[in-house]
Each structure stands twice: as structure tokens, then as C-alpha cells.
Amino acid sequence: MYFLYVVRILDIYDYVAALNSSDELFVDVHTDAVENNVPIMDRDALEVMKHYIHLTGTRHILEIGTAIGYSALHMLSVHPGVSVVTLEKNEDSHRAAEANFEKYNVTDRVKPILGDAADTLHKEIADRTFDMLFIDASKGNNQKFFEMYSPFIKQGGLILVDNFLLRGMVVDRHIQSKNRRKMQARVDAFNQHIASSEMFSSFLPVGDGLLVISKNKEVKNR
């Protein structure tokens, strides 16, 4: 009885999943990824990021890890009026991302940085105010990544963080590995200080897990 649950639980997150999930807009990029085992954001959970920035009419974003540019292309596709500020330390995918967004003729329109965000400031970022963060790179700096740029967020602004479940670690009490496990807790307590924080948030279970916060001046349980 307990598997047919489980077994039914997988198959309705499997039927949300794909009714989240629309049809792929940079099928290269896409393809590319996966083949090269690049981490990009799930279908699922990139598009309810997208329905975010439509419904909040977001339009200036900071990207904290862009990878290969694959979410900064679909977050540039929500509107004609979105620009994206997006750092990554890793040289061979900023080229990659830079690639990209000439191919995709975006280049207008997002500023990739090469960088390591969790060391150094950019005078990008500082001078600027943000609608939305989005984070999505070394899951273990969760914290401070939020600590450093949330402040240049926009009173009513939201903070997106992909991948707060880390493809199901973050509650696998089996652990042998001393880093994971050092991640795990990691991650866990973000998730935790955020979850009993004063801000309006969301913990989505889409994807590999979605945290929506807003940054407003108003307070929960006020």
C-alpha cells in the first residue's frame, strides 16, 4: 500500500511537472547542457520563475551563477523590456554564456560578468537597484550570496533561489560523504533561517525545489 502511494505521489509531480513545462525555446542551449552536463534550472521551475517576472512586471534582474546563459535567455524572453546582470566564475561558461547571447542578439540587454560573486563586489551591481536576485550557483553560499545582494533588491522586489531540495540530500539522513554532508546542512540551515524569518516566502516543490521570497517592508505575522 505504502509503494503505490510513493508510486502515485511521483506520478502527480511528474503531471504538474509537465503541465509547468512548455516547449523549449533554445533548444541548442538546451542540448547543449545537458550534453555537457551543465547545470541548468528545471523546466518546471523555470517557468514559474518566468510567471513571477510577468506578474510583478520585474524588469531588471541580478543573476547570481549564469552558467551557460540558459536562464538569462528565458528570463530575457518574458518581455522585450527585461535586462539581466548575471555573474559567473567559471571562464569557460562565461564565454559559453557570451556566445549565446550574441547568437540569441541579446547582447543589448544582459551584462555577464566574469567573477567570483561570493569574493568580490562588482561596481555593476553596487552603483545599480535591482527588481528581482535570482541565486543559482554554489548551493553551500546560499546564505551569503543572499546577505551580499539582497540589499540592492528594490523595496517590494522578489529573491528567487533554485534548487533548495539539492535533488533530495537536503532530507537524506543516510549521508556517508563528509562534504555532502557539509552541504546539506548548509543549505538546510538557509532554507531554515529564511523559513523563520520575518519576510513573506514560499518553499515551491518544483523542479529541484524553488524558494520565492519577497523583500518588502512589511513583515509576517504582523
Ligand SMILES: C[S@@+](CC[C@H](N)C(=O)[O-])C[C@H]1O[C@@H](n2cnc3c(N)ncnc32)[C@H](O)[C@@H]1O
Given for the second form:
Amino acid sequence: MYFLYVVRILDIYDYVAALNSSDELFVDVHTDAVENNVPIMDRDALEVMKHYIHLTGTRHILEIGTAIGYSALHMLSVHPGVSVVTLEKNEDSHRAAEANFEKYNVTDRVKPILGDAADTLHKEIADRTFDMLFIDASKGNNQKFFEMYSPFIKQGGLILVDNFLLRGMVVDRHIQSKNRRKMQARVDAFNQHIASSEMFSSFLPVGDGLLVISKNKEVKNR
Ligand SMILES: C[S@@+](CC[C@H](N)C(=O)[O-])C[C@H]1O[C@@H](n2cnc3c(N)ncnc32)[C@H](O)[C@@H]1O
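Condition change, the form predicted alone to the form predicted together with this ligand:
Whole complex next, starting from this chain.
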């Protein structure tokens, strides 16, 4: 009975994931990521994020975790007025992202920055206000990235965080590795912090878990 229940839930997840996904716009970048084990956002979560960008008329986005530019290209595709500042600490990934931005002719709308987002607050960011923050880097640093970068998001803006489910690890009670347990604890602590805060937030079970937070003046009823 329990087995059938689990199978049904997995079927539901797959069904919804397929409905939320659409034809890939950047096939070569997606293929490159898959073939070279570059971790990129799941297609269904990406489409949900793009829907939020569209719904809210978001234009100026700050991304933590560029990788090879896949999610940035998708965010830019929502509207010609969208611009992205994106931070990446791995030099090879940063260079690959630059090449992809050139290939798709978006260099005038995207500013890729090479550097450790947990270390230094780049001047390009400190001088500006963004409509949306997208956190998609080292998951154990979610809290730190949130504290460091949410002050640069306008009131009423959005903060999105990918992978709050850690591929299921966040609820795994049998983790052996100390490092993995530490990561689980840190991600869970951040999730709980947001859930118990006064900010409106939604933990969406799409992709690997997409957390959507509103940076609002109003607080939710508790
Ligand atoms: C999940 S990938 C980003 C995927 C990308 N957003 C996409 O969906 O196409 C995470 C990236 O964050 C980068 N990263 C991890 N910690 C970082 C840090 N402290 N500062 C900047 N980049 C970081 C990693 O090198 C990796 O390329």
C-alpha cells in the first residue's frame, strides 16, 4: 500500500514537471551542461521562475551562481528589458558563460562577474537596487547570500532560492557523511528561518524545490 502511494506521488511529480516544462530555447547550452555535469536549474522550476518574472514585470535581476549562463539566458529571454548581473566564482564556468552570452547576443543586458559571492560585495551591486534576487550557488551559504544581497532588492521585489529540497537530502534521516549532514542542517535552518519569518514565502515542490519570497513591507498574518 505504502509502495503504491509512493509510486503515485512520483507519477504526480513527473506529470506536473512535464506540464511545467516547455521546449528548450538553449539546446546547446543545456546539452553542454548535461554532458559536462554542470549543475543547472531543472526545466520545470526554470519555467515557474520565468512565469514569476513575467507576472511581476521584473526587469533587473541579481543572480548568485552563474555556472555557464543557462538560467541567466532563460531569465533574459522573458523580456527584452530584462537585465542580469550574475556572480560566479569558478573561472572556467565564468568564461563559458561569457562565451554563451556572446553567442546569444545578450552581452549588452548581462554583466557576468567573476568572484566569490560570499566574500566580497562587488561595487556593481552595492551601487544598485534590483527587482529580483536569484540565489543558486553553494547551498550551505543560502542564509549568508540572503543576508548579504537582499538589502539590494527593492521593497516589493522577489527573492528566489533554488534547490531547497537538496534532491531529497533535506528530509533524509540516515545520512552517514558528516559534510552532508552539515549541509542538510544549514539548508534546513535557512528554510525554517524563512518559513517562520514575517515575510510572505512559498516553498514550491517544482524541480528540486523553488523557494519564492516577497520582500514586502506588509507582513503575513500569523
Ligand atoms: C547550481 S550552479 C548554478 C546554476 C545556474 N544558476 C543555472 O541554473 O544555469 C551553482 C554555481 O554557483 C557557483 N558558486 C558556488 N559558490 C559560489 C560563491 N560563493 N560565489 C560565486 N559562485 C559560487 C558554482 O561554482 C556553480 O557554478
